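Just the one chain here, laid out as structure tokens, in the form predicted alone.
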Amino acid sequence: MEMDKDYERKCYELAYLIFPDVDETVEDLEIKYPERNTLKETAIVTRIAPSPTGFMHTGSLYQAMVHKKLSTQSEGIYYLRVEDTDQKREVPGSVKMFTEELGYFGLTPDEGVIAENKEIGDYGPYTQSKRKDIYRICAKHLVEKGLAYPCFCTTEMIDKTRQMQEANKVVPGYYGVYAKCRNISIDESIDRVKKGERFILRFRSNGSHMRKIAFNDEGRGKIEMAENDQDVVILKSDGLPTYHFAHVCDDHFMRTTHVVRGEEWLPSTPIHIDLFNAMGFEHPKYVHTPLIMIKDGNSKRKLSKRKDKESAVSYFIKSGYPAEGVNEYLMTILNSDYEMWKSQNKDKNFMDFEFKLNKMSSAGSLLDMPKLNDLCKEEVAKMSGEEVLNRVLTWSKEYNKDFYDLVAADLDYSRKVFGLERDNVQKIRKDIYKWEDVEDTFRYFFDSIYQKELDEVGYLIKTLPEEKATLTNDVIKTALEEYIAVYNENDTKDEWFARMKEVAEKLGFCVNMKEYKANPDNYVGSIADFSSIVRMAVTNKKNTPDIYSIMQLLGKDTTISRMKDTISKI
């Protein structure tokens, strides 16, 4: 915008004022914060940004994988810039979450804030409220160019006008007629602040909501909106920045070369825009990444942070989910030729992988929470049973302390019970897909939480009845008694197979199950009846894997003396 020298000396003047001790200039930052030339020229620098004022959502873990997936395929840089300007929602102890919870799934960022309190790189600082003095030199230089003026207006003026413009149904917003303070003269500004008034700073726009303007989202392709028309505030009262005047300081002058957010702020986009060239950068490439669904019933709605337990992060780490098969799952939603790299190149994981903006969604993405489960028993299955026992020592000691010191107490024990495998082929791990469902998994091998369990909920051999008629309290305790008086601890696996058969033909069940579903009511049960009354007085399970096995762990005494306990129960 052309300044008459009289107006231009008043908007000097004005700045001064408004700034008497900000004696730096953009171009001393643009010397501060240089282009990043120790990256090549492809290298791709991006940023999460969270706000400290809760629980991280899932929404920003789905990003964060985005940012890592960039920035490490392209020999970039991926950090966290903490957005803290709205300090009186501000939760403390956020950012120790955010960062601990990223580090949980392999997110780590290159640079920024890693901990709390501590930042590392040349671009700080990196947390918002610390960085005031930039805000202040860039705010300065749009006062100095006429394209920001101080507000005067109260929030009861403010609101009086946003509902005017709701009852005429007009785009609410502080723009044209309703910018009561754009057209106050400079002379009257300068007196108004001279005066000590409180006031606020809001740029100056010259866009039209007639005109189109174009830009290019890396993912969906052109874009057209309506320019920005409003007066947005980059300055509040408190002299800390908006969102929209951080971001485009920061961005900038940290170097970002690609924005990534969700696309909520996709119709801020012109503001930005509009902001990047007040100031005269060039503004980063943008990427909106689509929503987080769930299913509500029916229909899908927007994964929600007061409904949906799933919308925390912290969820998924409280519940022991493994990182790895979370951060795969995600990867299926992000890109819509993942699944099929992913069955071509089974030994490799998604850093393996070339993200693709292109093949992101634009519509939103549903959290399938059976087929993240699927994702993560897949995970666990491929874990050796020493990695499970310390990843489930790792989670329980900070989440089930009680399970944890069990588990603990003999180590050689429990290295046995997690590395059992079912029928000597597929790992009994294969049915957990969190750490939270370990302790109910083998709770059976665990004699204290065993007792427990038939304390609260009873001995379940006793609905057997009710399931098969034939398979009386006399025939349970009968067949419990004669297997007791045959039980050899040292038989091989076809040997205790054959002992069962023999007591089981003896007593009635068929051994053969073909001819038992040819003839089931000449006999009392089956083989399987049979070994499923073994296995109810063991393990109190009605399904578990290789019961021989089972009975192997746990050893000749305890297993007869469960096998006596339940014929006393009965």
Ligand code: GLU
Given for the second form:
Amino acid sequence: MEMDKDYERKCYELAYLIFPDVDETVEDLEIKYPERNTLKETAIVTRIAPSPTGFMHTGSLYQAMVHKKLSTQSEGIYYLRVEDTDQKREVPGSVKMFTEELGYFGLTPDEGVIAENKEIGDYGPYTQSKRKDIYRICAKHLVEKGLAYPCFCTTEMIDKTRQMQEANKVVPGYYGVYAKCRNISIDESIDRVKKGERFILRFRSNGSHMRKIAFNDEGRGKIEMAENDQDVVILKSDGLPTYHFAHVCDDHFMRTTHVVRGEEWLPSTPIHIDLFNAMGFEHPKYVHTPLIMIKDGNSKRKLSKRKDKESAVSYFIKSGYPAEGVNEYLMTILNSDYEMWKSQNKDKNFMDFEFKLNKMSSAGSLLDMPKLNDLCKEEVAKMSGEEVLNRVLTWSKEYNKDFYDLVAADLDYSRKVFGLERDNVQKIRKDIYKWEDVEDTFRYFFDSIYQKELDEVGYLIKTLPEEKATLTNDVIKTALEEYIAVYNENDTKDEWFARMKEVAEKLGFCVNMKEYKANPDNYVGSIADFSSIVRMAVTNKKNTPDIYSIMQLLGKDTTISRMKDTISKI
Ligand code: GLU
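Structure of the form predicted together with this ligand, please, following the form predicted alone?
First the chain shown before, then all remaining chains and molecules of the complex.
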């Protein structure tokens, strides 16, 4: 529609009145933030856009993985933009936390805000509160074109309209006849601005919710929705933009090719497309990622920030989940064919896998913690004792200082402890999936915490007679006494086992498991029971790596004194 000349002139007048200090134009911005011509034509430019609210949702980590994969495999760019336009919700330290958490998983962006007070790239500033000038230039452009107008309505008036719309069961919002300030004359608008009346800026939509628009979601395919007809707010009273407007200005001038965001933004996409069109910009491609779900009894529900500790990325870091395992898990929920690929490419890294947007599920991705734990176990099993030691040191230094001091006190010893059934073996013991559990799993190697457990929780061996009636306290005591008498630290493993069998047999245990199973009543117990007694007396655990190696590491004095101590306590 051709604007009438007089109206057009008045729009410019209004724009000037509202933005007297804005000299730059959208064309200037186009020059300042040019297309990313140094990249290949097929390169994907994607971004993570956290709001600094002090919390990184696990869903953001999932998205970060999408950004990383898409940008890396297309030789594009993945950048971080801080979306701090809702200053009431801002929590200090969020940017530091967010960037560090991404870093933990190896998902640091290539550009934008990459650490607290550190940004790189030519498309900045990458923090929205520092981009006011850009939004003002863009907003001025819309006012000049008659596509934005000042709205003088108070919150009370807006509330009243909404109540009335609800009562009349019409679509709520600021549009058509309900858009009071849209329908006042431009002369009146100019007049009221001149008088200094307070206002915010709204978009003038030319859409109709009776019409449909279709757009493509790169993951979900073609989507049809009602056109936008809402005159959404673009600049708030504090001069900052709303999400809708900032998204349009930023993703255009940062030259984003793919907006990958949570599916909660899908319903607003028609607004965004309407705004892109009004600005004369081409809209980016959209990908709306599914919600992360969690099992709750027999059903699934949305991961809840309030109820589920797993909804915070910080939970995984504080618990010491290895990034490799979590990343593997993310890949399995991102692309359904990942597991198949991985089973055929065991030695390859997830970064070698070609991620495809159209293979992404839209139905909600299940955060299956047992499966995630298993994948982490697999990853830990690939590490050497040295690597586990280093990881445990890094983690415990931050989250369990007492344990850190114990581990660091004798690095040689700790290396051997973590290398047990890990280094130089065919079949690796898979017992750890997060560093938080290491203290408990290996507690018996560190005397002070071992003693503390005995004092607080007691002797596990006392439960043995309940499990097997023949293993009475007297049997246990005698077994340990006789064993102490013959224990020789210098035995080889074979000698050690032969000696254990000798004692066991003498005390009425069966040393042949097959025979024992055939006639259990003929014996006090089996050789396995005998070694359980020794294991529990030395480690206070039912399951451990090979007990011979443990005794070797602990040394004769500790081994014997623990067995003696057990005898005196039962
Ligand atoms: N700041 C928005 C949020 O945290 C980002 C959405 C987007 O990626 O566009 O939900």
